[in-house]
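So this first bit is one chain, no partners, the form predicted alone, shown in structure tokens.
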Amino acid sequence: MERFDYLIIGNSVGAVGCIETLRSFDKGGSIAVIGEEPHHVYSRALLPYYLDQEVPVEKMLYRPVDFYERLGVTPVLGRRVVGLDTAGHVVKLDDGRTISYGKLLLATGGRPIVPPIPGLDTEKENICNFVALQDLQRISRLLPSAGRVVVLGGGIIGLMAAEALHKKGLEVGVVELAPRVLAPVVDEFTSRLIEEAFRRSGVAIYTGTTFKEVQGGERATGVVLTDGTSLPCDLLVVAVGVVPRVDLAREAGLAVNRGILVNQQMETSAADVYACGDCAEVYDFLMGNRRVLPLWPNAYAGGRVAAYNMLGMKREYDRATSMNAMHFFDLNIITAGLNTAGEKDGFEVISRFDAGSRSYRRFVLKDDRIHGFTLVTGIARAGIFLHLMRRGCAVTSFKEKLLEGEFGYLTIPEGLRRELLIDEGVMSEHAAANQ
């Protein structure tokens, strides 16, 4: 039986933030990377942009391809993992190998929602995901036959997929169930702007209705909605978010919610048992508790801190929040912590909106600091609002220069600015003391 110091399931963000960490401080102990998928590590966010032909997989690559051999890793990919025996520190691959292990990280990621829905089958000729590169792979091969295509799904892989197919010059339906799109992620105002970039390059939105069911036989010719409006397509792209996987997790025996149960160590319920990413819940320091916070960011930071505590230094991931960085035809958008509330919620709300230059900005405001903010084109000063917010800084006295676009660290009281500016190393202490 092979053994390893450090083994990872999961071969994407979360994987690399660990491997680069225990390098970083342990040079010899052996490490394992499975992946499911049988390609090198790469950008999920790409995925579009692979489809436009823009970016090509070799570009797409998280890391370079020497990665793993520079960092001593081995790599197992196109290899899946079913069964887990965190006594015995063993898990079982597909093709009947075991593998032991040390210490066990758990970064397994999402699976694609497929709403049960008459004649809606992902085996289907033309009917594809949108999560993986292989899915983009599928429907490249699809698009020489296809004028048409539906999309079920208005949050954020749902417009990113529309947006691409659109590009490529396909006539694209939207159909979101919600009354608007990306309803979790953004305001209504927010919504309505995305909608509007939508409409007004070309593509079709139907919200507040979902299929009723999915025509045709081995291949989907059309769609009927719950509001009786009939779609034609040759092609049906599913898009409706992703749930962790936790079956590996939950079959072991290991504390499972909605995801994978981990402190803010990263250590799930098993001992010497990790996990982070998309298939863990972490603690949301706005919230005060734990949720799937599925983000690229935040994967990556809880492989670091889960490494960590592998190598026996401990840290915690106490920064983690909700947060979006999206790209929308003529929009680019950034969202952070708890941008949908509102006054109803108990919130003070501020926000403006410049219809030349169509930027917007909204924060959601309580107990003299800021909550959460969503910024529409002028997305500049993203950095600052964050470090703002996860300082828990008091805004109120300047909290209406946050709507102004030229709103920068000069805008903010000095006293405040200085500790804001040492937290990030721009200024030393010694620097701010003789100011």
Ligand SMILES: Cc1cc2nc3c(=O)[nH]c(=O)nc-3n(C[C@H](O)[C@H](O)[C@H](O)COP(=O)(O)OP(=O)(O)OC[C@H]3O[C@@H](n4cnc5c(N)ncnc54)[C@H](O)[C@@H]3O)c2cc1C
The other form holds:
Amino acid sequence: MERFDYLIIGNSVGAVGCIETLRSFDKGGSIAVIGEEPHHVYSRALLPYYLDQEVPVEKMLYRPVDFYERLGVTPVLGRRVVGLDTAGHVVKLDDGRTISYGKLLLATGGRPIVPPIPGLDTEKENICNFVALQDLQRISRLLPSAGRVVVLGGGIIGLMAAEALHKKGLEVGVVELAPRVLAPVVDEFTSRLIEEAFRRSGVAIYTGTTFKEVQGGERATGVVLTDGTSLPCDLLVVAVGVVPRVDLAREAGLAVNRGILVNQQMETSAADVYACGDCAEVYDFLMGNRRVLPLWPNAYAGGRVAAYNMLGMKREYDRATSMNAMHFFDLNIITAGLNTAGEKDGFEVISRFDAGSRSYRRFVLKDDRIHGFTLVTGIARAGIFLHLMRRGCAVTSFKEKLLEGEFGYLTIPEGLRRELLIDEGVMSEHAAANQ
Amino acid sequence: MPRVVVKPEVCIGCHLCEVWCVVAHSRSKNILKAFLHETPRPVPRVVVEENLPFTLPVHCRHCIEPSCVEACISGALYRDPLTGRVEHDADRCVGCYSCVMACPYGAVVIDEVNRKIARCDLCKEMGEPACVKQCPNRALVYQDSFTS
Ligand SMILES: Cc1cc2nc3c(=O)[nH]c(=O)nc-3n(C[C@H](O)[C@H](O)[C@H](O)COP(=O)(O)OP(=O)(O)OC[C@H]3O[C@@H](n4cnc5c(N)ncnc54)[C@H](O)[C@@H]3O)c2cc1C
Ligand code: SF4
Ligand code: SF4
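Write the structure block of the form predicted together with this ligand for the protein whose form predicted alone appears above.
Next comes the full complex, this chain leading.
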């Protein structure tokens, strides 16, 4: 039986975060990554960017083609892991092969949700998910013959797909069950700004409703909404999110809630088995509990922390929380932390909207620290706010300044500024003494 | 990490580092041609903050565990383990601005015209960074040490 010191299931960003860290410290240990998809590691987050193009796979690659070779990693691609024996430290592949491991990382990601609606079946020729390269290839084959498209889901991915399809010249309708788009991510005002940007551009948004049924046989010809509206379509894109892929972990007897449960060292309930990314539930430092955070940086950082602990270098993942950079038409938006919480939940909310520039800033504060922020249009240097939030810095003394467009380190009181910059070597020690 | 370190107490806020950064990243490398004839003109990769009388130039720190690399969805940002530099491959950048969200120093500059980003690349083809060379008051120091 083949054996690897480190074995990773899932060939995506979580795997890369783990591998790059493992190889920074352990040059000799054997590493293998098993991926169900046959491709070299690519970025699914690029799908909306290439929706309007017939893209070669190379455009979507997340790391260069020689990445695994250079880092001495054995890729096992186009193979699915179907069994895990944590006591024996062995996994079983769909071709019957078995591989044993020293340490195992589960980075199996998520599975697209397809709500149980009559006629909604992605086996049909023109109903597509939007999470994998194969979905993109399917959609681009359907595009030349499509004039009207309906997107189910008014979250980030559904909206990005809608914008790209609109720019291709299609007539697009988006259907969202919640009363507003992006409801779990941003406050109501921001939702309205986004809806307005779509409507102005000619994309129809239907909120507070969903499909009652999908019409047509082998080919969907239209949908009927719960409010009775009929929308004919040639293409239907299902983008209502993903659920963690936990079947393997569950069958192996690991502790699983919605996602695979991990502690702050990314260890699952089984010895030598770690998990990260979309398949796991991680500790959110703002919420103070574990939850699924299906976000790119979370998968990478989780993979990195798992790697440290696999190497025996104890590290905790204590900086995870929700965060998104997104853009729709002319709106650039960056959010992080808790943004749907408000005064009634005991938070202080400060905000400013400038009608001329259409820029909007909103901060959610509690216990003298930032718990969430949303920036629309003026997004420059947003990471400084994320930094203040992650470090739990006291901001009450300068909270009004947070709303100013020119916020920077010089807006932060001197003592705190020094602490934030000298530690990290932005300023020299000498400078600090003289300032 | 190789990086530019600042002595804000001697920075006079002249913004020449921004000017020479633009020149260094222009096609002509000539100050007049770069400012008069090149469109789109490169964006300066150093941010000089001003809250008079204080000024503070901020450059990319080439972090050991860069938050920008963690967040970059395209792989355009990566850390070269041999040099310790954090590199940006503009061809692969899709302008998602996840790195703007992630960088703790606000050192990622938005290049809206090209819908890409720019960060201090330490003028890697030129030896010493142009801003360090041109700062009239020696407020910028190039620190070339590399620890993994
Ligand atoms: C269209 C789209 C756009 C997005 N845009 C953004 C964005 O802008 N910003 C952001 O933060 N996030 C974004 N995301 C979310 C982000 O892509 C995910 O959070 C990220 O990909 C999670 O990485 P991961 O490594 O956990 O797993 P995944 O990327 O989901 O990969 C898991 C891999 O494991 C494989 N696998 C699963 N089970 C097995 C098995 N048993 N055997 C073998 N292989 C297996 C799967 O086939 C898959 O290839 C986007 C997602 C989509 C779909
Ligand atoms: S851009 Fe920011 S996060 Fe990235 S290496 Fe530079 S300073 Fe660090
Ligand atoms: S803007 Fe470019 S460099 Fe920055 S995260 Fe997005 S793709 Fe990467």
